[in-house]
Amino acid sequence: MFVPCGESVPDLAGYTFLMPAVSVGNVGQLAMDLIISTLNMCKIGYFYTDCLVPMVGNNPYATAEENSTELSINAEIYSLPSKKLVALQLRSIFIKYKSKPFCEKLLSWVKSSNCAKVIVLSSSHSYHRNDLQLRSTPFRYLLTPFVQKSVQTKIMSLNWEEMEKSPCIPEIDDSEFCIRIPGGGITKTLYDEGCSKEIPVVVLLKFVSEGDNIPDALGLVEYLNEWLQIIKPCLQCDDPTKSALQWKMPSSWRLLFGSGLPPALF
């Protein structure tokens, strides 16, 4: 599944294995993009899969005309081996009936890998939230049972909500109850995948709606930072309205929305 850049297979026993879900707004890709961006992290391989629609395209993280020109393509690997981290990008959707594949085969790969532990970046619709939900902060977390205790209690320090149980069946008052992410992709899959087969899985998401999910990714990362301390924050920063934290915007954003109105209908 794992194809390296190099001739060697990179070793990355004891790294943090982040990746986003394709989920509602994209967010979890999008803070996904500010991570490798920020930390200027090296691609060091792709998987080979038929699981995810195929698509090539430029290099998204281009910092300059020379790289502008490299090819990235649905699933890249990219790591920081300064602070241990390692990171997938999704950059297309799943085939229909593959997902649960790929999310079997990319938790062996990270098992067999020896990663220390994996850190999903997701989202789930707002609109399904409960007035329990409503009222409190719009971040949410789960663990599975083999997260480590280090990791447990410096969560659980951090004073973050868990994600709540609800209904399974909605609007039913006697149905039983379990763990839902509505518009969450992947994620309810990688945690199930990661309860069963004995593999440390965190997911932190984000309640949100569709349109323009910047900020949603700005609050995702920096409330994975809180946990991580990726990036230290700014003490220089004299605007009270920006974040201290100095997240970078890929070159690839430009054009996120499109092109500019075209001069000519005016």
Given for the second form:
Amino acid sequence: MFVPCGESVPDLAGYTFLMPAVSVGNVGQLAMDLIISTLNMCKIGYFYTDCLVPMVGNNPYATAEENSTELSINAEIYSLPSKKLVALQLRSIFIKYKSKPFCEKLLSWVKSSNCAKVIVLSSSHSYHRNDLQLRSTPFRYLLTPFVQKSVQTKIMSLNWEEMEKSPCIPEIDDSEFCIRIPGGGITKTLYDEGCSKEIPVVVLLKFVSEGDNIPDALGLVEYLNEWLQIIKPCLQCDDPTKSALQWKMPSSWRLLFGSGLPPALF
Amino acid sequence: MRRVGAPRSCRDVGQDTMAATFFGEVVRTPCRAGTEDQEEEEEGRRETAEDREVRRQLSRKREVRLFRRQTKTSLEVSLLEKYPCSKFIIAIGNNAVAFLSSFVMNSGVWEEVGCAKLWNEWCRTTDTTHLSPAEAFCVFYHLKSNPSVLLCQCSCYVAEDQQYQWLEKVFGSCARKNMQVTVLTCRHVTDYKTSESTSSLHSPFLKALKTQNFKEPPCCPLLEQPNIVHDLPAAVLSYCQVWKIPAVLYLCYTDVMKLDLITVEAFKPILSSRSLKGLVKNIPQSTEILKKLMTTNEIQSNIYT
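Switching forms now, from the form predicted alone to the form predicted in complex with its partner chain, please provide the structure.
Next comes the full complex, this chain leading.
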């Protein structure tokens, strides 16, 4: 359930609801971190649930001593009223058998808050690609039937690739085709729930492998930005090799691969 | 490379995926994203009535129950609804429990008000219906002279699917703002992330995490990013942060996870905090009690007797 930080419940009518799926490489979550950190989004509440493994830590987006001591939990909501954006960040995995109830509760709350649309940032195992997919862009999108016509038209104009259907049972030759997102975590559940509950859901995903997934996260936010234009390119950039878009990595991305190494190792 | 078959997900480790190493051998690697939900969905569709019954029985076996050992009756409401409190001190793990036993529980008279009974793969309790005094791993006490001071000694592991149940049975669903919560626990020093190597750290050392409404200065430095806390201590602190209850977690990073004198003594700076002041009377006597606790434990763990 949504619990606001302040005394009143914020009005999210007409907002775009951005969220990650806990998926391969944690790309969706890394992308959300980049968005929340770059846009300096403000925490407006918590999505308190028994569906996610509990975790706490100090403010992952701290920029100074003063703002570093605010406690963060596993599911928090941030907003940017100037761009009518609301973002959910998930910081832990689902407890077994709780992912579907979570999707149902979350989308029900999003629908009752009258958000305009839901955008899910996700990823899928790159080793599951077929030959055609191996030769094309690693980015894909998926829309539920209730996505507004204007959004559909805009996405068509970007010449993006729609997620292809694949055999439901890969081992059987004459199996039916359906949407499968291996490694996508709750992505497929959110998509199905969006279809059945008439909620406009847009899924944006990238085919990735586990490893250092920061470049994948940067790729995914730039893919999103092509459409939403949430940050403008930096036209005064002198370095041609640097990305034209300035995404700010949060302070919590330090030591992603563990502590320092003992000097005696060398 | 196509995945061969559908490996069953392991609750502890998360879904296995196939990957090729640098040398071309195919190995199973755990996926950082955790459980593969597509697998869970397919499992759900293939589930028979018998599977569902097994799952129901397993979840009944894993239920967290609160009861009074003196009367052998279950608590009908949450613990804090039955025993409203202004101060709640929770020790999680054997070293934190030993600290509270020696330094807090030896001063004043503490009465047992409840006991949490639970079973999971890590806990050594075999019989969930009759818990003997030695096996009661999660016990609640209140101070007889001031019953609004509650203490919890929790030395069993509360699994991830039981943590929220534990919170509900203890804290209940209505948040109480007029209380302060203090949690004590330990973690292995290798869990602590720092730019130096962990071998250069001088453990044990204490770190703190506090909720927004906790206004007192903590007794030790705050836990720096990117460090995080999991399990029951995180569940308690999350609850307190969301429902605006002042709470502080004192975390002792140590390289000895079994009962250890030096690790327990690392909690001593907390004795000067407002939560524990007034509850601790005789520190030299406490140190003696602690030493006795260590010796008793050592004898029990001797494999030759």
